[in-house]
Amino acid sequence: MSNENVSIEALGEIFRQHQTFAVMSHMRPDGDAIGSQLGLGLALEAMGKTVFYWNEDGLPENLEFLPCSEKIAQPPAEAPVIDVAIALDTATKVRLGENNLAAAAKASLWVNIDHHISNPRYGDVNYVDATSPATGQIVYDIITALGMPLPDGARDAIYVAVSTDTGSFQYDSTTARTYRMAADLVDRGLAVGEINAKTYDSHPFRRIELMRALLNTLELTCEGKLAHWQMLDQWRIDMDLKPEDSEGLIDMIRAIRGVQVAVFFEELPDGKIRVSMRSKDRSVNVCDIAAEFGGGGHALAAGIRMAGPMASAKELVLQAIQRVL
């Protein structure tokens, strides 16, 4: 295990030398997780490789529109023989989930490709670029640098990966290279209007019901600099919610004028509390705040899983943010 990044050429050697790959991403996968899996996996398949696509929680309903997304499966109970396990967009190995780790147990080589600054480089081979706005952009860089095939399904998946992780190319992590990548994908036949409509304009009604309930819990404190709301596990049952239904809703309260930090508290079925934090101000590093509670992520977007109950978890996290504000 090495803390140094390998070269893209070294990754290319691994792709060439081995035949069977498992591409995996973190639990409760988002667009960047699934998009990166499909982007790299479909490119490897186009090279004639055998690829398994595993996610502990399977494919979210809101990403079913992606071509070849039916390839994403929950890991098998029996570990198959694979040459290389590739973890994508996963800041710590445990975030892959126990079943994924068990299914990949026979891999002779672990590759870790990610963009989280907190990633401890847990692979045998690591390629972590914290300057990249999305793991999907790293996958694109690898595919194009190596001259790997880029099938249409991979093209669409990479676009959705980067679009969703940059807030539709709005966050300041977005670089000129990100736009050049998007332009290249359009040159390769990406239907921008169509894919954006499927990504952003096709929500189930239950998501809007959730938003209505969340807005009723919204609080502004610290002279309007801190916005937070909470979701109870009972709502999940009452509204028949899926994990992806809350994806991106925090951006709504992040967008309030004057707010510097937005926080989403979610009660999980096991009684733990999932905390999502967004900062609009470089002077407030939410990754550092998350780290106090064993979480991590990025300077402007980070998360925690902590012990409940909701009231005590909220108090601890809000106090930590208020100290910084």
Given for the second form:
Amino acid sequence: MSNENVSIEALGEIFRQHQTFAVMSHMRPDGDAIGSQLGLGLALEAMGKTVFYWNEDGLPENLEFLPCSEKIAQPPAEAPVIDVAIALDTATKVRLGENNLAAAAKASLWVNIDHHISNPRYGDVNYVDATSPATGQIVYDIITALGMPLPDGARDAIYVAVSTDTGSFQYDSTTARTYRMAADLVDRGLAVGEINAKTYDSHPFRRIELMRALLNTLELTCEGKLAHWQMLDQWRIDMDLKPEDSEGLIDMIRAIRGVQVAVFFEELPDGKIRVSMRSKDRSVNVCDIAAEFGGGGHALAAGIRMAGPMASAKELVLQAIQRVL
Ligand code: AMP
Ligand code: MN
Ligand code: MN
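The structure above corresponds to the form predicted on its own; please provide the structure of the form predicted together with adenosine monophosphate (AMP).
What follows is the entire complex, opening with the chain shown before.
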């Protein structure tokens, strides 16, 4: 394990010298997780490599529109032998999930490619760029710097990865380099209107029902600086919700004028509480707050998976935020 980033050339050597790869990402995958897997995996396949695409929770329904997304599978119990395990967009190794870790256990080399500032660099080789707005952009940097093939499926996947992690190219992590990347992907034939419609204008109705129920729990405290809402596990059963249905809804309360921190508390089927936090203010670092509870992420977007019940998790986390506000 090394704290230093490997060079992109060294990554290229690893790609050339091995034949069988598993590309993997964090459980409850988002657009950046799946998009990065498909982006790098399809490029490796185009080089003639054998690639497995594993995710603990499999492919979420909202990303089924991505070309070749059917390649994403839950890790098999009887896993094939792989040379290299590549974790993408995964802040800590445990976020890969137990089955995924077991399936990849025999890999001779672990590569960790990520953009989370809290990443402890758990790979044999690490390429962690916390200035990158999305792991998808790092994948793009690697593919283009090495002159690897960039198939159409990888092009679309990288675009969705970066678009979803930047709030549609809006957050201040978005740089000129990000727009240049997007322009290059458009030059390579990406259908902008079509892919954005599939990403953002195609929600199942149950997601809107969830939004309505969440709004009924919304509370504003700390003179309007802290907004939070909560989802009970029973709703998942009643509304037949999928994990991805809550993805991004927090942006709605983050967008309230005067709000500095938005928090989403979700009760999980195992009784644990998933906490999603967003800050609009560099002086409130939600990654540091998440770290107090074993979570992590980025300064302005972070998460925790902590013990329940809901009431005590809320009290602990809201108190920690209030101390900073
Ligand atoms: P989310 O609120 O789930 O969209 O996550 C916000 C950011 O924090 C993402 O970049 C996640 O990868 C990261 N994150 C979420 N949950 C955790 C966790 N339990 N540990 C470390 N990082 C997390
Ligand atoms: Mn992610
Ligand atoms: Mn990401």
